[in-house]
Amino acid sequence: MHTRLSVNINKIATLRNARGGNNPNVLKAAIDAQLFGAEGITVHPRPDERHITYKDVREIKPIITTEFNIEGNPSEKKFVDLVLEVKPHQVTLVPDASQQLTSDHGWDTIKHKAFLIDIIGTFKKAGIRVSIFVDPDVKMIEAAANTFTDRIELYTEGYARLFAAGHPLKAIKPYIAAAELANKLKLGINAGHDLDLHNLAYFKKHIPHLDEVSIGHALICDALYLGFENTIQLYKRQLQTEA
């Protein structure tokens, strides 16, 4: 199964915002990522707009020739309104607090079932594919199917941490169980957070039904040394690993 690489360009915007102005140019980064082989562009506008701004999101959509994925917390009305206005190909729902540094947990799909059913229905009615951020917990995966989401995105920080500590089998085990159940429940499977050139191929090899990975921080860091085009190609190569 072919797995798509969606490049998260938030860190490009972080660098731009550090000095103001428009250098580096976020729109050019989105265009170039596509030209260099990215099969999706991901952005995560936060309420404080500390990296990608709402203006960026509106300006990126018309220049996207591949998939556009917007991540964010749907409890923020401003975010919901933006997604319904821009109509990306996919919206990924994350349960981040407003001032959270980065995503660090998935949805409790049991506790928040009613809320998720309502907001997922709103986005799907607008023709937007929905993915929800979840931990590799079979109970959460099973409950996710009851929200009528199209996909789940497996939160992979736990995998990356154990893999780096030299425990790849222990790292991947809960993700295999989660992915097998998701596939059985006919949920699409995305993954993201701390995936990099060291751990991505192993993850892909063991999760055969993987639709998409969204990678930003590690990829942009690698691009500083390896070049943007070369880095995107290197990441895509990791996804060619067969089970």
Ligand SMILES: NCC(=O)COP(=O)(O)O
Given for the second form:
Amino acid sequence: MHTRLSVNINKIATLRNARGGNNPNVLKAAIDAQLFGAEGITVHPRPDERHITYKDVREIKPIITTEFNIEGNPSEKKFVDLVLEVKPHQVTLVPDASQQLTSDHGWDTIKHKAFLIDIIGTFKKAGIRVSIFVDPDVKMIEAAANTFTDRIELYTEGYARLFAAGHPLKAIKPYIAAAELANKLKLGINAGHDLDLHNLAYFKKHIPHLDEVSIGHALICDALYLGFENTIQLYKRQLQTEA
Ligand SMILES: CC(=O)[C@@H](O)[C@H](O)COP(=O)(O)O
Ligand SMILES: NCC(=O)COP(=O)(O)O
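Could the form predicted together with the ligand be shown next, to go alongside the form predicted alone?
Okay, now the whole complex, with that chain kicking things off.
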């Protein structure tokens, strides 16, 4: 099964914001990433706009030739309004608190079932595919199916940490079970967070029915040494291994 690579360009915006100018140009990066082989562009406009701004999101939409995935916490009305205005191909709902350094947990799909059903219905009515960020916990995935989400996104920091510590089997096990259950429940399967050139091929080889990975931090760091086009091609090559 083909797995799409969606390039998260948050960190291009981090570098641009460091000087308050327009270098590197985030729009150019989105255009070029797609020319270099990215099959999607992911952005995560956080409430403090520490990297991707709401203005960036509006400017990126018209140059999308692949798929546009906007991540964020739908508890923020401003975020919901932006997504309904921009109408990306996909919105990925992430339960981050505003001051969090980065995303570090998935939804409690049992506790927040009613909220998720409501907000997912709003986005789906607008014709936007919905993915929700979840830990590889079968109880959370079972409950995710009851929210009518189109997809789940498996939060892969736990996998990346154990893989880096030299325990690939222990790292991948919960994700295989999660993916098999999600597929049985007719949920699409995305994955992301801390995936990189070392751990991606093993993940792709063992995870069935993987629709998309969204990768940002490690990919942009690699691009500083290996070049943006070459790096995107290297990441896509890791996804050519079959589960
Ligand atoms: C949801 C997720 O795991 C990442 O896409 C997240 O958007 C990364 O956010 P930062 O780039 O702000 O660390
Ligand atoms: N949803 C994951 C994502 O978009 C990028 O996460 P990371 O590669 O920056 O950790």
